[in-house]
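Shown next as structure tokens: one chain only, the form predicted on its own.
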Amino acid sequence: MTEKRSVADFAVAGGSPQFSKIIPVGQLYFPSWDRYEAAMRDIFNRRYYTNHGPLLERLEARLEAFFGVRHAIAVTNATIGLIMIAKALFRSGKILVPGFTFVGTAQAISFAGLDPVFCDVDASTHHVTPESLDRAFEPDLRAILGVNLWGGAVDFGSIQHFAESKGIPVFYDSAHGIGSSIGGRRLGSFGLAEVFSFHATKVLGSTEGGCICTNDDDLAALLRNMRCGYGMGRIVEVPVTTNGRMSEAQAAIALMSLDDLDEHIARNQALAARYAAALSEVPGIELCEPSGVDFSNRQYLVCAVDEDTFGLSRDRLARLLKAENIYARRYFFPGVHRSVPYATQYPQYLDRLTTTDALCSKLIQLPIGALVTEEDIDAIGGVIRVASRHAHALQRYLT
């Protein structure tokens, strides 16, 4: 590592990068090679690779106990899970969804043959509120798809009350939320259903995958029969079937990740605390704390960049960090309502989501997870701190 003291020390100005290899933003927690090899040998010895195998059954039982729900339905990824819920509930119509989310949230609605109606979020929590939902509400809406961000959560009680007042269900994209809890109650049992992601970038990873949690027996029966091309469990008529099955290899890695989850969350929390210390005196950089929960998995480390105070815009800071091999992300960017194809399909939302647009212009995700050490965080903090001091001179290298 090289310590930054002057403009010439920065990689964008010809200096050496802070890190010799890329520091990624994803969680990337994986089991040791010995554990992985043993699990894969077990699968190959049994020659049972997919189709609701024994490891998948074990995983679903453990997830049901972990979340405290009647049904945990493992799927190949979280987007497929959201598509399945939307298609199970409705054949047509509109779903209210925040514009401030990963584009896959809205794409799931589209793939299900439904239309998204985009709403804004709260500036401090980054979540939907009854007020933001009400401003965007339309009489023919069929449901609300809420999103729980950064290891935090919406105010479930107020959102449920709003949904009930409108006579529509609410379900959640909780891709970021596994392990976070409110008053000792883990995310997973709120609304009609919640969907979690087990992508490698998440604190519980199975390289890819996810699950749907619900306490609704009828919805669970629909989803289990939709997940593959043949009936599973109680046979019910379904609108479509999907190839949404989770493989035995994914289930094996998810089981090991579940064993390690407490350790991974504790490590994330320690790394987040280190960031808080490293960035505490940097003007114009504000750490975004996960809101709405009393225990967070610290899935992501997100900061808001105040360009006027810090001296560089969020986008210029991101370019500066990338040159130092610090792969920070603009998260989310752009807002879904400004993404392809929604910007042209639904142009009425382009100027309505002012808070979303503001957040999309100033939030940055910094590296946290398995491949980041406390010493790395100190160095990242140092780069950002010195960049702020020399922001004016660095501008010419970041145009």
Ligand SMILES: Cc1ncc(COP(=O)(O)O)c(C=O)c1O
Given for the second form:
Amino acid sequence: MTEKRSVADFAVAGGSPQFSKIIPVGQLYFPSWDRYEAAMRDIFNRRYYTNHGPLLERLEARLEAFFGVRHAIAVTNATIGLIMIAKALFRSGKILVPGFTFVGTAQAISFAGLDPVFCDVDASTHHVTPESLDRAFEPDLRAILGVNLWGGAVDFGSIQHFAESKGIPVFYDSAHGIGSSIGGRRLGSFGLAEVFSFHATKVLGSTEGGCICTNDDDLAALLRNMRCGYGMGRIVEVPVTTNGRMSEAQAAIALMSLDDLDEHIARNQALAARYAAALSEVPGIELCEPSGVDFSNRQYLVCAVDEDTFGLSRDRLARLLKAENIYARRYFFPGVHRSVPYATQYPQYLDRLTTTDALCSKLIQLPIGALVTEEDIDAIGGVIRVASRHAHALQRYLT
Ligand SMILES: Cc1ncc(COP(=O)(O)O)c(C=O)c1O
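So the form predicted on its own is up there; where is the form predicted in complex with this ligand?
What follows is the entire complex, opening with the chain shown before.
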């Protein structure tokens, strides 16, 4: 790994890539092979693959204690968890959701047969605020689906107050938020429910997976009965059932990941601090700190690229980094309101979400997690620093 000095050193201009192997954008924390093998042997010995087995039960009990909630309902992934909540609550109607989120947040609302109404977010926190919710508010809205981003969170108190003033519930997509906390209280028990993702790109990973947290006994009973065709727990009438079960193999990996969570978070925090140092003097690059929490899992490392000061647009920087085998992402380009099918289905939002549009054009997510070392981060910082210095000359390789 040698430092770039001139334009010719950049891979887009014919130089060697900074990394010989791809540096993926996030996480991929694996348990040790020995622990994995022992866990799988255990499952094989028991001949119990899925259907609410002993590992699933153990995981849910541990998650309830971890989050400090009455119910943690493990599911196949966060998207199905969001679909299940929306469907459990309403047969039809509109749900207010930010346009600045992963497309799955809004798609879950649509999949449940409901209609998303898109609102904007705050430019500095990237989260919804009472003002941004109010600007998009419609009288027939049934609920608010808030999104907690980057290991940070909305200002829960003010959002709860707003929802109560309108007489509707609020629930949260907390796919990014496991382990983050505010005033010593972990995400998981805010609003009517919160949904977490255990996807491989998350700081707690079970390959695929997720869980729904709620303190509402009736909602929990509905969700446990909806999670598969034959239900679970107290029997209640449900609008529809699905298959959102988590397998024993997923539960085993989630349990190991939960054992390692403090270590993963500490590692991410160290990596984030290294990025802060590596990028501190790059003009036009601003590290986005997770807002609304006082302890963050640092699951995502997001920067804002100011094209005029940095010299290259965010998109060009992403292309330049990819050639160096640094896989950065343009989160959440192009914005959910501009994606299929919403851009044509609801064109009224195309000129309303100005902050979302601005964020979608300038934010970049840089690699963090298991496969990134502190030395890698120094090298990534070096590439970005030298790219800024030669931005003008690099333009022609990035058209
Ligand atoms: C904000 C947000 N919500 C939901 C999801 C979907 O999670 P899953 O892949 O577990 O369905 C993601 C995935 O990254 C996400 O970023």
